[in-house]
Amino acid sequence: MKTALASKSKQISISPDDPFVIIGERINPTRRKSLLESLAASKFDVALEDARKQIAAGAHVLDVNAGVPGGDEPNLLAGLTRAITSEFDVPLCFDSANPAALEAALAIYEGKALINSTTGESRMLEVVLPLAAKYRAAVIGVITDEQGIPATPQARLGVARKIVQRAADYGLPEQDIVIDCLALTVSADSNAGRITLDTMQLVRQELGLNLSLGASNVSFGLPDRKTINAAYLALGIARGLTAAITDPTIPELAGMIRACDLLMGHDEYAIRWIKAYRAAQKAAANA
C-alpha cells in the first residue's frame, strides 16, 4: 500500500518498498525561541532557513506548526506555507489542532499534503475527516480515543480500525491513512516502547497501513537522546515503520535511516550511501 503526497511539481510515496519518508519536525515554535519569536512577529526567515537545512539533510516532507501563543494561527499558517512552497519543492505536513489553520493552508496549498493528525476520538474525527476529504489529502491517525491510549497492542489496533471505517465514511480511502502507534516515553513505563513495537507489526500485519511515529518521544527526559531514538527507529522500521517525525540533522538519526534503507533493498547498490559518505568525509576535510 502506497501513500502519495505531493507538492507542486514532487512527489513523495510512503509505503514498505521505497526508501523511509523523513518528515522534518523542526518548523515548531514549541521550546524554540528564535523560531517563537520570529514567527509572533509574522517573520518566516527562521523558518525558512529550518526548511533549507532540512531539505540539505535529507527531510522528504516538512511538518509546518505555527502555533504561537495569542497569535492568528490561521493567517500564521498560511503565510508560513506560502513562504515555503514559493522557496522550496517538498510536501508539506500541516501540524496544527486548529480546524481554522488547517483549512487556511490546505486551500493555498498546491499538491497533496499530509495533515498531522487526527486521533480515534469521535469530535477530532468529524472535524479533520472532512478538510481532508475536501482538500484530498492524507492524515495521520494517532490510536488514542475517548477511553485515552489504550494499554494493549490489540486494543490499539482496535482505534486504527475505527479511524480507517470513519474515514471511508467521508470517502477517504485507507491507503492515505498514515497510522501512529504513539511512541509514549521509557523513563515513564519501562515497557512503553515494546507496545508501541508491538502495535506497529500488528497494524501491519491486520491492515496492511503505512505508519509514522513521533519518535523523540520516546526518548523524554533521559540522557544521550540521540542513541535511544536512533535505535527506536530501527527497531520500527523492522517491524514496519515507514515515516516518521524527526530531525534530519541529527547526523546519529539520519546516517541510522540511510543504513536501515541500504539493508532493506532500497538504496540500489549503494549509491545513497557512498554519496553520503563521501559528502561527509568532504565537509569533515574543508572543515
The other form holds:
Number of protein chains: 2
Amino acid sequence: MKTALASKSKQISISPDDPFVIIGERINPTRRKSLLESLAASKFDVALEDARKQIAAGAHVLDVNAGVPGGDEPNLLAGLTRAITSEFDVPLCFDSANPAALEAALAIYEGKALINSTTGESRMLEVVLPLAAKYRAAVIGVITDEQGIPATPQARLGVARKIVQRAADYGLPEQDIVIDCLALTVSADSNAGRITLDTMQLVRQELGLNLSLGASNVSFGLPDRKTINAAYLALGIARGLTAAITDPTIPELAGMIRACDLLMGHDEYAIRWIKAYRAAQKAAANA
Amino acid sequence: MKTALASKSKQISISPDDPFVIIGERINPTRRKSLLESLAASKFDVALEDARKQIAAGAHVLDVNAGVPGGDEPNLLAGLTRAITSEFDVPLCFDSANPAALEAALAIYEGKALINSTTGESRMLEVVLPLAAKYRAAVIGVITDEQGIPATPQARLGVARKIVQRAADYGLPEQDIVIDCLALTVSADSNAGRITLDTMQLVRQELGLNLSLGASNVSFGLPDRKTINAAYLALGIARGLTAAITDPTIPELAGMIRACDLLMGHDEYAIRWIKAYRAAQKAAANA
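The block above covers the form predicted on its own; next, return the form predicted together with a further copy of the same chain.
Full complex below, order starting with the chain above.
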C-alpha cells in the first residue's frame, strides 16, 4: 500500500517498498523562540530558512505548524504555506488542532498534503476526515481515543481500525491514512517503547497501513536524546515504520535513516550512502 | 526460551527478555597484527588486555580465537583459555573450525561455554554437536549448508530446523542452539540486509530460538561502517536478535545497544543509560 503525497510538481510515496520518508519537524514554534517571534510578527524568514536547511538535509516533506499563542492561526498557516510553496517544491504536512487553520492552508495548497493529525476520538474524526476528503489530503491518525491511549497493542490496533473505518465512511481510502502508534516517554515507563513497537508490527500486519511517528517523545527527560531517538527510528523501521516527523538537520538521525534505507534494500549499490559520506567529508574539509 | 552460559561463577542468559548479550569479538588474530604476533609467540598479554577492555566496555561473553597460521591451535586455544579464566570471570565463546582446538579448550573450561560455530553441513554437525553434548556447551548454528547460503528466508529457516533436529539427536536441547542468520555484505547485494532480517523474524517466530549475529560483515567495503553496523544491530534487535559478536569498545556500537536495551524495556528507570552517560562525561572531563 502506497500513500502518495505531492507538491506542485513533486510526488512522494510512503510505503515499506520506498526509502523512509522524513517529515521535517522544525517549522514549529513550540520551544523555538526565534521562529515564534518571527511568526508572531507575520514574518516567514526563519521558517523559510528552516525549510531550506531541512530540504538540504534530506527532508521529503515539511511539517508546518503556525501555532503562536494569541496569533491568527488560519491566516498565519495560510501565509506560511504561501511563503514556503512559492520558494520550495516540497509536499507539506499541515500541523494544527484548529480546523479553520487546516482548511485555510488546504484551500490554497496545490498538491496532495498530509494532515497532522486526527486521533481516534469521534469529535476529531468528524472534523478532520471531511476536510481531508474535501481537499483530497492524507491524514495522520494517532492511536488514542476518548479513553486516552490504550494500554495494549491489541487495543491500540482497535483504534487504528476505527480510524480507517470512519475514514472510509467519508470516502477516504485506507492508503490515505498513516497511523502514528505514539511513542511515549521511556523514562516514565520502561515498557513504553516496546509496546509501541509491538503496535507498529500489529497494525502493519493486520491492516497493512503505513506508519509515521513523532520520533522525539520517547527520549524525553533523558540525556543523549539523539542516540535514543536514532535507535528508536531503526527499531521502528524494522517493525514497519515508513515515515517519521523528525529533524534531519541532526546528523545522527539523518545518518541512521540513511543506514536503515541501505540495510532495508532501499539504496541500490549504496549510492546514496556513499554520496552522503563524500558530501560530509567535503563539508568537514571546508569547515 | 533462555540460553544459559556460565563462567566459573557468573551466569549469562540469552533471551528476548534479557538485555542484549554482547560477545566481544576482539580476541581474534585475523586482521590484528599485534595480537597475531603475540599469540604466535605463545604470549597472551595482548589478548588479556583485549579481554579487560571489552569487559569494561560491556562485553558479557568473550569470543576467543587462536587461529594463528602455522600455530598449534589446540595448544594455543587451551593456553588462551587458561590465561583468560585465571584473570577474568566471564563466559567464553570458543571460535574455531578445528575440532581438536575446540575440545582442548572445552576440556579445561569450567562453566558452560558457547561454541562458534557449526553450519548446517552434515560433516560439521557430526563433529561439533557431539563435542557440545559431551561438554554441555551451547552452539552457534550458522544458516548455511552443503549448498551454501539459501537465497530465501524460508529456505534458511529449513537449515535452522535441520540444525536443531540434529542437535536433538545428540541430546542437545534447543535452547542450547543459537542461530546466526548470517549478514552478507549489503554493498554486494542491496537485499542482503533485508533477507537476513526477515530470516531472523521467521526463525524467532517459527522455532523460538535465540539469535546471534556476526554484526560487522554487512558493512564490508563501505565507508562509515560503524554507523551501518549500529543501525543493523538495532534493526536486528527489533526482529528478535538476542546477541551479537561485535566490538563493544566502539562507543557508537555500545551506545546503540544500550539505547535498544532501554527502548526494548530492559533498562528499568533508565538506570544503565544514565550511568553510562555519566561515566562517559566523567571520562571526557578527565581526558
